[in-house]
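Okay, so here's just one chain, in structure tokens, the form predicted on its own.
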Amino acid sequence: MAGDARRRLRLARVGPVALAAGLTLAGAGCGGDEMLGPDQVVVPTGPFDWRLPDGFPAPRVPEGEEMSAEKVDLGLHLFYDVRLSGNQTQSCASCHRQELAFTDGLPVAEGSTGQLHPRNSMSLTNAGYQPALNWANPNEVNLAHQALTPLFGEDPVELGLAGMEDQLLARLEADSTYQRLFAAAWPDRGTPVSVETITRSLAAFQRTLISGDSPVDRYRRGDRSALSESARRGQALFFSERLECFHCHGGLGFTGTFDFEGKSAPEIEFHNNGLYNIDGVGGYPPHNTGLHEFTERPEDMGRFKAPTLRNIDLTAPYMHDGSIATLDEVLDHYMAGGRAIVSGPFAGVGSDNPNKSGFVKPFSLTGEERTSVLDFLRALTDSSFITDPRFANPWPAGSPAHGSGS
């Protein structure tokens, strides 16, 4: 695509880390101060109640997507449907499930036809304010566009519905309750139920999947109560220089990679945080090297998106390949600065991996101080966000949307 190809000249033109105009790091300090948010919170104007958290902007709405409940409402529908699946097996929710903030639990996901694709689901927790989508893919900024990948990908199969455009419009016109929803949301359309109008509804309703509930928010909203003495210790080491987490899981949004309504640009990273090198060059596994596989730069090798730690505890396994099980292990593998593989054909040692992020460097804890760190992230964890009926599934046992086996 000619604009595609535009954003990669553009990416060939910065620098290798920070790909976005404006990039500010989290902030040098330390002792928690850096998760406050932008210094003055843009009021949001217009009908669509946004329900923000406080201290919260409003997402960055792209032109012409006008914000509406209708609008919210049905792609709500659509995102819990199975039958926006070629074989009418697997919705949205099947691999983002509210209850692991919209993640699988799988270290890779599987998509409807069972092909296992190369890469963990990622969150959508706060995905309205993710300026770049995908774990490497500099140039899905869309939400809207994006949700055209697992409708139709065919590499890899996600949602299968490839060449079945007819047969999903068809699907869903035919449901009494689409007709109604859909005239509703999309009222000055002749045709209402279209592709576009599909993708466009699912993007407004993953924008309100906002997340800012945590007890790290409520102790920073003053209740001191919220944080324990041992997570407040974590808070402190982790935005340490000592740590250096913050530099890449800073801000509101605990990654580096964060955009919001009145920010005077979005912020886009990608690091590699030493977890291959097995060529000892810097070398990933194929068909999963990250930024490199767009702008074919050798330095890029291996820099994946610094997704965000809210509801970090839920998200398991970790990293873009799901190769990491546990929290305790993700640890393991920042205190050593890089994972070693002793054996297979992804062999090698991370740590000396030479597009290393200048972050990722060995650290060492007490017992004490790494109990501390997990208390912290684990305090990231917003139950209201996984429990909020606004995001659960609003069709009712025995609908077609759950598919034949309900």
Second form
Amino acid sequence: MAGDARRRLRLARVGPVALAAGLTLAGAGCGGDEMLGPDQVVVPTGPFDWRLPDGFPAPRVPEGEEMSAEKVDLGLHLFYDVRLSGNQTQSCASCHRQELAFTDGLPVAEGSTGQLHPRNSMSLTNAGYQPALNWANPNEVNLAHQALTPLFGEDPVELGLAGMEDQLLARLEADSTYQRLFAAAWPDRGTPVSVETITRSLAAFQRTLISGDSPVDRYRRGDRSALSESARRGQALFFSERLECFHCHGGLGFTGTFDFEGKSAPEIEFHNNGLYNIDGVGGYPPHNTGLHEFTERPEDMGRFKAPTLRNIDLTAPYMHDGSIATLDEVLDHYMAGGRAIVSGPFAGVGSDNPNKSGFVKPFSLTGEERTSVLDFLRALTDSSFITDPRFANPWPAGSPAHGSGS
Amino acid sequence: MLNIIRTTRGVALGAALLTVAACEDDPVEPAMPIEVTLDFAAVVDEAAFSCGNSYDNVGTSNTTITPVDFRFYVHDVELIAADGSSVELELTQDGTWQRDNVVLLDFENGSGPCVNGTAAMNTTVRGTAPDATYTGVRFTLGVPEELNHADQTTAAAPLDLTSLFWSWNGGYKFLRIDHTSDAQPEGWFVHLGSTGCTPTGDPTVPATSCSNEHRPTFEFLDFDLGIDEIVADYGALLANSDLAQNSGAKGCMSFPGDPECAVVMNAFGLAYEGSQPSGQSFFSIR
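Now the other one: the form predicted in complex with the partner chain, given that the block above is the form predicted on its own.
What follows is the whole complex; the chain from before opens it.
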């Protein structure tokens, strides 16, 4: 599938650059192609350049989808544009900030109308490798489909565009930058600006958010100086049967929910980690019951995706509801084999949750070991990922993409 | 007034009968089909629904409500002859409201508090049927299963309205009637749709089946095609609801475990978490 796409030739709109390229190509071996009119030139599209870190396979691209630099560029512009919210105050980037590995630093996300989301903003680190995208929604397996929920969802309101699709399209069609970007990304569409092309372009951009250049990665590639002695001890503890971290946060993605091109099958895992046990029979707070919300199976109460630990030091606070403030306290949670809440409406002993994963069990650490584990987790921070200009806001100052506040 | 929940067997039988009828050798030229228009109306108790109007004495706390939306899909519209036989109304494919076997009925015009709405309205179902005398009508509320889980970004009208997308739940809102009141100023919403939706088999494919379909079928056997209209009554739907109260999701959004849902779902003629309907009260004929 991908191979066919790579071999395919595409007709490009003519412009000074394309024309020059076309002439060069014609001279190089395409001369005499009389099928081409004067205003059409053939530009071969090579395989999409993922710029993969060493040892990284490519993300698996859904069938029928084709990556291109033009779609990614369009998706980048859309991602940072507040015109993608009903009241033009928020963009995707409002809750997914590059410097925080595309999270927002808040316990739970706040939408464009001020409504709080029940859940913590998901990191977009390696989003294209995630076969289940949300904390606990088995139906969100495709980035383009997932984009519909922040754009148009009403419970809660995120970007708040429900019923405003005509206004959204009109806003974008009126912008000369988008006229150029949509035409370049979707050249075969008579009407290139649509909900479909918006969501598919956003997905294309998100697939490029690849993080694989942390000290841990560099150490694995042979740079022995990349990890401190302490972090190396922490790595050994992380991958030990004593701590069991790696069972749910293992593999290339540091999550059990991972996929890539060529993998035999996507893996999707949801786990209960003993955060709550309200009624002693496994209860979780309303609006945050996990996989159970969809399957309605009692044993799925409190089962959530184990998120990637890449860039985890940047994505505080933690857990699906942001209810643990620091990595240090996350270690406390797992050392206790679950969280005990002594009073209030959510009181209960999480370590006794009947649905809890068997890998969440108490363990002890010396002070030095604890420091080592934290040093290892912090060595999963990829500083090039959070400073890469390819992922930064592309809009110039004063652009309407920033909204009226700037 | 009858409210029949359709079974899979019922659908298959109906299709088989139609197939037989179509394949029989009939030397007689078939009669020209007749054009049929079914009129629908939206009311809150006795008063016609209109964006911007308020309605007194709704629900058990006699709440004054201001509706902000009133839309629903119906499908599998059938006409019933006096002998009990039925034919499918073949919908006019108008490119806007009617597609395949599904129709969007839209009583809001986007004005006033109906902020998520559209200016255009549709209050009829239009189609053709074999020339005969019909004395009854049957239809199912909702988007049919075969259209409910397709790609919404490429769906044609009337399945292209983002305010009826329910993407995270893997389908559409079949019905939305929303209102605000002084008691519940942030809103009290009735959203009907399938819940308990999960992928089956291939984990990379979005929802394909739902444990709670929530597609009630309505049947009226004493219906005068030229005169009667089918009335959707939000006041009757909420007659047993206390609109001053809310817990869980705002109003009833079809999900399990919502204290407000039992009487609402029962009023659609649907069972809900052990609560059984005694018939539906939402649709009537006048």
